[in-house]
Each structure stands twice: as structure tokens, then as C-alpha cells.
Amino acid sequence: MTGFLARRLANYVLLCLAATFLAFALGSLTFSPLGQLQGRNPAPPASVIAAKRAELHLDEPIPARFVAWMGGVVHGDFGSTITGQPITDELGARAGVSLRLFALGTVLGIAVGVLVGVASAIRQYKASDYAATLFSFLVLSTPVFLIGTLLKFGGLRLNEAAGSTVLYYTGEFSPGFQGGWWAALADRLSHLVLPTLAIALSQIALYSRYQRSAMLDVLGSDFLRTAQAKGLTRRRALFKHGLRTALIPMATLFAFGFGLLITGGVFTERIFGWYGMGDWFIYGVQQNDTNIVATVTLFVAVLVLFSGWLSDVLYAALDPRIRL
């Protein structure tokens, strides 16, 4: 098992740099960094343009800029912005943002989300069945910013009822806020209940129909009545043997779902205003930063290959003929 583990990650850091790689050329082939410095009125000189493109290295072939940059990345630096701010100062708080808000989000719905499903598929065709169904279809076919939306009008809503504020909409804490390490607790908390239900909806949604669909492929195999027959009762049956055979499948779904919803994620971000790495990546497109740009796609390609290399341990975990 530790050597199919080690195989696998080797592969997957390949895949990172190829990603990151890719990227950084499109950048690099697509933006004009210089645009709205040359855009100027009045224009700048002849020598500052060629100044700015000397910092920038544009003159450099695409392959020797990227060497260079991922040789900085290798000891923590990632460069400048094209204004020169270190992107590695704001990337901690970026990475951080997102992770504090995708983070509860998926666990929530991966765990709402299984549960709907099983008892979707063991109660097929009953009233539960149809209900969760007709949820799921509703919220997928509902645009994500529109659920935010509502999600905002009904926290206003909520706090005009109870007549003060319970449950912010914007910002991931209040300015200015003083007080102890409780109240600060429950300050953040209260700032993140609405972007986390934005989040958890859809992946209720989303996973509900998956393992419903996983469950139903497994309560009709010959080994769930084999296990009924050698004394086993229905419950333990299903959830000893038929749960765990069904979540296979679903493994590689929860790992690459989450490192997919960190830059997915951007309409969340905007519209609750958290400021994290998918709104971060539309920046960079928009100030034609070819460094953002990269960095976020190095970020997703790591949580994104080690979500995968994660779906890995848990196929070995679920299946011992993986271990084998």
C-alpha cells in the first residue's frame, strides 16, 4: 500500500508543475501587463515602459520566467504583483479565507449529503424519497448567486424579527470589533452561517443524487442477502457492508470536489463579501498578472492533487483489494 501511496503522489506532483506550467504560458501569451501603464494620459516615457518591462522580465522566453518564478516558489517567494506587492504576504490570508470558508461547507454537505442519499435509495419511491429529490433538483437548478441572495434577504429578514443582528451577510467579521476571545468566536460564526449554507446546499444536493445512485446499484447485490443469511440483520447490513461498498464510487467525488470549490467558489465570495483565492484569481485575470494567476492555479493543483492522493488512502481504506 505505501508504495501504490508513494506512485500516485509522485504522479500527482508532476501533474501540479505541468498545471502551474500551463498557466503561467497562457498568462504569459494572453496578457499585456504593460497595457495600462502604455494607456496613460499623458503616456509615460519610452524608458519607463522599458524599465517596468525589465522588472517584469518580458523580454525572457516563457520557460526560463517560469524556472525562475517556481525557483523563488521553492523558498516561499512568489513574486511581486505588477504594482510590486509580495504575493506571498497575501496569499496566507487568501488561502486562509477560503479554506475557513469552504472547509465547513463541504464537510457539512459531503456528511448531510450521504446521509439524504441512503435514505433515499433504502426508502425508494416513498414520500422522503421524493422530497429529497424535489430539493435536489430545485437547488441545482438554481443558480448560485441567487441562492446567496436569498440566503442574504432571509438573514435580513430574521434579524428584523428578532430584532437585532443575528446573522451577518457581509465581511468575515466585524470592523473594528472589541471584545473577548468568546465574543470574537461567536462573531465569526455569526458572520459565517449564511456563506456556509450558500455552500452546503449544493453540495447536499449534488452528493444526495450521487449516493443515492451508489446505494441503489448496492442493495440488490448478492453479498448484502448473503450477509442478511448468515445472521446479519437488514440495518447492520447495509450499513457494515452496503454503505461502505456504496462510498467507494464516491471517494474520488469528495476529494476533487472540494479542491474544485475553492476557485468555483468565487460568486460565494463576492457575493458575502469574503475575499479569498477564487476572487483573488479574477483580480489577477482583470490586472492581467500573470504571477496571480499562477499562484492560485499552484494552490487549487495542490488541493486539487492532494484531495486526489486523499481519495487514494480512502479506496485502500474502503477496498482491501486496493491494499493488495
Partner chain sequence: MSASITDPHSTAASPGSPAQPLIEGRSGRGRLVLRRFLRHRLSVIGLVCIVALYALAFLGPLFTPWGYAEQDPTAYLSPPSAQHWFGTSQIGEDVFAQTLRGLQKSLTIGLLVGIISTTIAAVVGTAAGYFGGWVDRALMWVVDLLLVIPAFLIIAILSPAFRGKTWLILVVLLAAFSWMITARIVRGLTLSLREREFVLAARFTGVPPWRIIVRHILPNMASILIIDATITVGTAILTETGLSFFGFGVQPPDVSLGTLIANGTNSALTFPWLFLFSGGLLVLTVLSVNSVGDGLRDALDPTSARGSRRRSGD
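Moving on from the form predicted alone, please list the structure of the form predicted together with its partner chain.
This part shows the chain on its own.
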């Protein structure tokens, strides 16, 4: 058993390493970090460029650079950006921003998604079912950047109508905010609403679709019939026996939904000016900064694998058939 755990953990570490190496190598191959320097007008002297070149170890082979970088990571040093800032300094704050956004989006997405899905299934082919279906199709067909932008303008209109700023759409809190704890919380909340909605909407759409079909599967099941034959009313059988069983397949969906969440997070952070990992990634690509890109990739890989593991644990918790 410990052998199995160790093998599984080793595979996770290997996958993280391979994924990070992939990002690192691809970045190193395609990026031209000296481009900006070379493009300056007047052109900097060759010695400056050569110095930068040496500073970024661009003459060493990519695997060697990766090993050197990874060696630092093991000791908590994620290297520095092209401009020389240590990445580690910024990492904690940015990771925190992203994690807050993801956690809220996931919890809201699952909770509302499951509710909407169950309601749709039970009231199949009723107006509410059609409305929910249409909503999720519409959301799943609209790119996050469009949803985000629309929400932003919605917020703007709302503020105009209210005559004051009800909902903020830039940043996590008002810069230089002064006030008590409650006021600070209110300020944060009014910053939180739109980005959280932007990220949760697609999660709600996804989970509600799957919960609906899982619930429909259960509706025709033999054990539900048995429960009714025992004397439970249809409604009671549905909630006690149906819903509990229909939640099981949601556990596997969780890992998949998470991948969607991360991509959505990139857009959301950018649009609403949250300085999280996604925002950093885009910045890294635009700056041709391999270290930033590799760091974000490692962060994402760890999160994805963690969500995969969590999804397995959830599955086992929900389904006695596969418990240990």
C-alpha cells in the first residue's frame, strides 16, 4: 500500500516535472528575450547584449538551463525575470489572488450547478428545464472574455443607474482604501462580484448539464422503483435515493472542470485587472520571459494534479462500492 502511494506520488512529481520542462523548453525555443533590448533605439552596444545573454544563460543548452532553474525551485528559488526581479517575491501574492478566485468560482459553480441540474432533470421538458438548458448552452458557447467584458459593461450600467459605484471591475480592492474592517470587507466584496460571476457562470453551466443527465439516468433506475415500491413517494425517493446516487459521477467531472477553470481564470484576471497567476502568464509570454512562464506552468500542473487527486478522493467518499 505504501508502495502504491509512493509510485503514485512519484508519477505525479514526474508529470509535474515533464509538464514544466515542456513549458520551459518550448518557451526557451520560441522566445527571444533579447528582442526588446536589440530593438531599442539607439541600439545598445554589443557588450550590453552579450552581458544580458550571459545573465540569462542563453548559450547553455536548454536541459542544462532547466536543471539549473529546477535546482533553484527545489530550494524555493524560482529564478528571476528578464528585468532581474526575483520571481519568488511576487509568487506568493499572485498565487493567493488566483487561488481565492478559483476556490470561490468552484464552490459557487458546483453548488449552483448541481441545484440547477437536479431541478432541470426533475422538471424535464418543462419551461424551467428549457430555460436552464438554453442558459447553459449560451454560456458554454460564449468565450469567457466576452462574458467578462459584458459583465464589466453590465456593472458600468448598474453603477450609472445607481449613481454611485456599486460594483467595481478593476482590481481586488480599491487602492489606498481607508476604513474599518467591515468597510474593507464591503469594498472587497463589491470588487469580487463580477470576476467571480465571470468564472462561476461557465462552471455552473458545465455542472448543471452533467448533473441533469446523471439525474435523468437515475430517474429510470431500478432502485428508485424499489424505493417507491417500498412506499416512498416519488418525490421522497428522488431526493433520498436518486440525488445521493446521482452525485457520484460529479466527482469525476470535478477534475475536468478544473482545467476549464484555469483557462477561464486567465481571461478573468486580465479583464478585471486582478494580478494573479493567469495575468502573470500572459505578461510572461508577452515579455518572452521563460522563467515566469515555467513557474506558472508548474503552479498549474500542481493544481491540476491536486484536483485530480481530490476528485478520486471525493469519488471514493461518495461511492461505497469503491471505498477501500
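Under this definition, the rigid core comprises the largest set of C-alpha atoms superposing within 1.5 Å between the forms. Numbering follows the first chain given and starts at 1. It should be emphasised that the depicted structure is a prediction, and the values quoted were computed from it without experimental measurement.
Relative to the superposed core, residue 157 shifts its CA atom by 2 Å or more between these two forms. In the core-superposed comparison between these two forms, the C-alpha atom of residue 72 has shifted by less than 2 angstroms.
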